[in-house]
Amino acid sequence: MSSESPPTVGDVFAKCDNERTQLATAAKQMRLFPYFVEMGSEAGPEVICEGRPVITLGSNNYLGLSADERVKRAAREAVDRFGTGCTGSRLLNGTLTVHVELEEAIREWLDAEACLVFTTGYAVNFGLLSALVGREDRVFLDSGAHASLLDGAQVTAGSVRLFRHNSAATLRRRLAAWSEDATGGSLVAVDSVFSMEGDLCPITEIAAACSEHGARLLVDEAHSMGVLGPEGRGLAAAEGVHPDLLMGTFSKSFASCGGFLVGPQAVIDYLKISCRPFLFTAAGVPAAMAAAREALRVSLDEPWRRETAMARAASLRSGLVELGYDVGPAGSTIISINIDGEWAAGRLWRALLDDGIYVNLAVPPAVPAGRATLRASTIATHTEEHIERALALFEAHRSTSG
């Protein structure tokens, strides 16, 4: 028998366990920990958070549509018609009436040629870019994107390059560089609104770089669908652009779960056969499609839903800069808060939630490094007394925020 020792080898657990999840465990004994924070009833202008009611302005529900006796009934009668969940993919047996409704309805709304519905707005923006961007070509994000664009960018056969975020210039000189001896496409990938800030894209320049390089177009509608723009359509509608593709998410002012994406004809029929998280997910349950359609209806007939909520954000940020904070920029229904310091904020965090104030912590990489924010987003079945009960509550922790 051999004498060697057996060979070393490592533990793929190891890394579990490292400084930055050391420093979690830090936050929950001293109370600090933003994270699953566990909600107890519906997301209105109020939801029931460590066993009672608190002022929520940590919330996407932007037009505050998921409490919505209508949009309920809807996702009720879905359930009774359909079942509970579709047992399979899109490709097979998943396709039902009621997603192919939600395409068509989407489709008129944008007026695009097409639309193709995922089970997540995650998935859209993954597998997209995973199964356009071929070896050959190569695709440019704003260094601030989502996560999804940013992984899925990641997986493609093809380049990727960032460019600084929201600098149409630096995008320009990447796409020039480019096109010198390119042989393959380009795509531009963008946030319309950022998520954690609140930022709104130029995207009349960025667009006009695109135009100018023959690169083809991809908008994040997911945080101004329902709320910016003609009917709600989104920033790129406001300004009067069209891109090429333009995706959007149900999880937020929409009331439910899932995402879209509109674009032409042959793209949609490409991913169809092409788009592995499409292909191999099962299809969007029929509460949750159902309630998205009902959802796109109201918001629709109801164009108050969209105003208030811009009017709540523009009195709740207009408070905060009185207060002294430093507030993002405005354009949106995200107010993000910057705070000096992780544990400032989370200590901030925690004296507004116990005094009745539910808010978002953002720390890096969400956001630029030394800083840590607040992101505060309001609905539109915020009153408000609601609104000013929270500046109250921000001007009492004042000395809080360092």
Ligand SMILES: Cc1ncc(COP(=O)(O)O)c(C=O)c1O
Contents of the next structure:
Amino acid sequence: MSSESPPTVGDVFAKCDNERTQLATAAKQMRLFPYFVEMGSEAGPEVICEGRPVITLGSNNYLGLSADERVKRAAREAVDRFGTGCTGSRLLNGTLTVHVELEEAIREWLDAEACLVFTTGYAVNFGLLSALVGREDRVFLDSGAHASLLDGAQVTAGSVRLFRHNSAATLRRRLAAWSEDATGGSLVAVDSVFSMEGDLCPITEIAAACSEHGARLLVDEAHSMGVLGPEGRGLAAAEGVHPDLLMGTFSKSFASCGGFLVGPQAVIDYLKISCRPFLFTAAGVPAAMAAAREALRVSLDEPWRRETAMARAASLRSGLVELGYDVGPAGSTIISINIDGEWAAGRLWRALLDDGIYVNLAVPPAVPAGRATLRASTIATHTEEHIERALALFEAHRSTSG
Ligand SMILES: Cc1ncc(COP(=O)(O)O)c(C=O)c1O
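Next, report the structure of the form predicted in complex with the ligand; the form predicted on its own has already been given.
Complete assembly follows, chain above in first position.
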């Protein structure tokens, strides 16, 4: 049907013109729209944006490996050896030696029984929840869980309960109520580092609540893999916690695209034949798999990368606190800066970009109503001078933040 002959009764397109899309249009007209900002060069401590170099405090390239020559070479060699695509799904025609080698490297690194590589991290969470939580089962999610977990929970055959953000006490109460007359099993899923606020999950208490009530635990280590814990094995490893399942992504520290899950062999074997977002989509392309494999190798050889990324985050955070900004908790490479009101945050975001720093901006529903959060993140290849320059600009624009 062409747009010239709209339906006479209702129109599914009607919702596309709503208060939020109108707000986005107004923000674009005022140069305050902070999304889909075009980057004109490879990801690094600085990037070409709006025609000039800006300091990037708005990436997930925590180890600074996205532009690393060794990682790029590995990707090029994979293209030469395996071609550009996989021609289909892992199940039928897309499993290449690079996938299997990558799975083995991750399995060994995390000392896990088995590993499965997916095309994205989103597909790991969405697929795992949809395949694992059956009619009689229940999944318990932190209210601030990543969209991939919330979306996966929506399509499970079982039931879903949220618990108060980072509250092991609330989780414990929910699990106790459930176990009174449950007939199925329970799965608790948490992010180890929350992507917008950068706060850490109280993983030891969450794991204790799970074992008290016989619940399985999945930890999403998307923002901690490569950065936290011994050998960058994540927050659970840092705290000596052994979750049943652990997922990570290649789109952050590992300078690529894709995701993985580690856990018991039986679960991985089950997912390989039952998890639709794994089965019915194309396999990760050879260049992406090889880049992730090399990034993991480099990260293990060069521990200075995670140490520097964390040290830069500590300097940036303490500098912002000194300037009087309302800054979120320490402990990761992500620093959230709370601003009252979306428009004030948008004006500060624009002023910083005009003067040469790119940060992310999160507005409701990504953060609670009435608030907005500037999200700054540091990477291994930021120098002390980058952080000093950034802080000087935050100081210059202190009054813009309201
Ligand atoms: C906490 C968390 N989990 C999962 C994902 C999904 O990862 P991917 O980018 O590989 O799809 C993200 C990415 O934004 C994330 O922040």
